[in-house]
Amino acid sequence: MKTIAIVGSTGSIGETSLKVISKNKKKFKLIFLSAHRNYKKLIAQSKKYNPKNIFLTNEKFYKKIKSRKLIKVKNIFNNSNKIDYVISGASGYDALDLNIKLLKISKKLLIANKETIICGGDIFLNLAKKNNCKIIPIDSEHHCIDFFMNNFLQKKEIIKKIYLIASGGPFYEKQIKYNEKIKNVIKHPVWSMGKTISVNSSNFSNKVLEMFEAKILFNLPPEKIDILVERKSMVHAIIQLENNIFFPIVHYPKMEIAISNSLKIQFNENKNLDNISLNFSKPKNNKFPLVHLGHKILKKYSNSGMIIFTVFNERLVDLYLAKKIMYGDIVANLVKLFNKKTIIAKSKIKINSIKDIKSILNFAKNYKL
């Protein structure tokens, strides 16, 4: 029996993970569940799934709750026994510190938080090696690439290009209004996701983040990373080799597949490709200018530029969801900001330590948008 734990169990990744685990109860011992501050839902999950411990990662909120059912976060990280699988569904760039701590208690860290990979960069990956923790991406695109590389590829050098496949979001074939309402923006055509990632999907900032993540995870040069659109979300990545043989990686759009694969268990569901047609297209830069900006950051700037984009984008999306700016302001501001000399200079700074990461993060957090 393998030990397993979930950080962010009340979110979409956490809930999907619990569904997978509940179907394979005899294979796993649930060590802990955690939420950021959703105490009521965490308690309900605790009653249903019976983990050994539960805790809140928001310490200020934990102190307000004053519940004997919760343990302190530090007690989790004081445990010397490593957990076989830790699933991190924590969202946003602020999850970096938490995910660094999880490296110390995890044999395998299943991570869906692209912001941690981007902001942590090679520093985070090297810390994982130092702590004998294997990083397993469970974003569908990166999971597929990782699966292909580990099982079918002998030499990474024969890769000509990797295409990350986007659904195109709700506006790919429609006119985009500058003052688009939130309910229309988060209406994803295929996936059921949280509000923030749905907004990111609608303007391709999510795919820009995924390009950054792919560069870091797989150590790829910028010219080997690109984006294509396939509206049904059946294809998640395409690997093009130097001999121009293409390998599309296809699976139904269900997070259970990536999570099950990563946990080495079968996802049993009868599916086939009958009557499914696949069409690919390139997103237009004039309609989705963040794609062009993403390539620019990849080619011209260091990891600092990726971090700054990540933080600026999250801050702008939060402002939009709080109805403090209009939908079109997200993209307009990002493009404008990366034309400023101050931002360009900061985006070229090389990162050599966690201290450097914190410095860039603080700059991006506090910069006046």
Ligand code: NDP
Given for the second form:
Amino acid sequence: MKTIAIVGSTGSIGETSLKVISKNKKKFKLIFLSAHRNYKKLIAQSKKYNPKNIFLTNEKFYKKIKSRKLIKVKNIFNNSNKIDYVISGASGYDALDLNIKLLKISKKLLIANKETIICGGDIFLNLAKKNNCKIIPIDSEHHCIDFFMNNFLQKKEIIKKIYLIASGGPFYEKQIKYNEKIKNVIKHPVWSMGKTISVNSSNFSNKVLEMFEAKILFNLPPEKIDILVERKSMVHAIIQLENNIFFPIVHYPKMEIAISNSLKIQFNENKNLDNISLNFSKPKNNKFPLVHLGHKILKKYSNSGMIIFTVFNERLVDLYLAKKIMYGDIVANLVKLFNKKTIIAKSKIKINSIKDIKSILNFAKNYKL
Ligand code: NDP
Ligand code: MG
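To test you: the structure above is the form predicted alone. What is the structure of the form predicted together with the named molecule?
Every chain and every other molecule in the complex is listed next, the one we just looked at coming first.
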């Protein structure tokens, strides 16, 4: 029996993980579940799945919970035995600190939280090595590439390009209204996900974040990373080799597959590819200007630029979801901000330590948008 824990169990990744685990009850012992503030759902999960402990990363809500399973966040790191699998389904850049601490108590960290990979960068990956913790990406594109590289690729140098495949989101063939309503924006044609990532998918900022994530995880030069659209989300990544052979990696659009695969359990579903036609296209720059901005940040700036984009984007999405700005303001502001001299200068700063990361994060968190 393997030990397992989930951070962000009340979210979309968390719930899918619980579904996978509950189908394989005999294989796993659940150590903890966590939420940020949704204590009601966490308590309901605690009753249903019976973990050893639960915690909230926002401790303000502690007084509302009466459960002997509830522990303080700091106490989860007192565990002297490393947990076999920890699934990080927390959202946002604020989860970086928590993910860094999780490296100490996890043998394998299954990480969906792309913001941590981007903001933590090489420093996070090196800390993982130091702590003997294996990082397994479960963002579907990166999971597929990681799987391909580990199982089928002899050497990374023969990769000419990797394509991260986007679904195109709800507006790919439609006109985008500047004041588009939240319900239309988060109505993803294929995936059912948290609100923030759904907004990010609609304007390609999710794919931009994924390009950054890929650069860090696979240590590839920017010119070897690109984006393509496949509307059915059946293809997650394509790897093109130097000899111009392309390897598309295909699976049904279900997060259960990346999660099960990472937990070394079979995902049983009787599906085949009969009558499925696939079509690839490039997103248009004038309709989705973030793709161009993403490439520019990737090519011209350092990790600081990626961190600043991640934080600005999340702040703008939060403002949009709180109905304080319009939908079109997200992209318009990002493009405008990255034309400013101060932002360009900050985006070029090299990062050598956690202290440098914190300093860029603070700059981006406090910059007046
Ligand atoms: P959700 O919004 O559905 O869930 C987020 C979870 O994280 C909730 O449990 C939430 O708790 C918790 N949380 C929020 N803020 C914090 C914090 N600061 N520290 C710790 N926990 C926190 O998001 P998703 O599940 O959709 O996405 C999670 C991550 O996975 C994101 O980084 C996303 O980009 C990535 N991802 C998601 C995919 C998907 O299919 N959903 C696919 C690929 C990647 P509470 O409920 O209390 O708010
Ligand atoms: Mg993805």
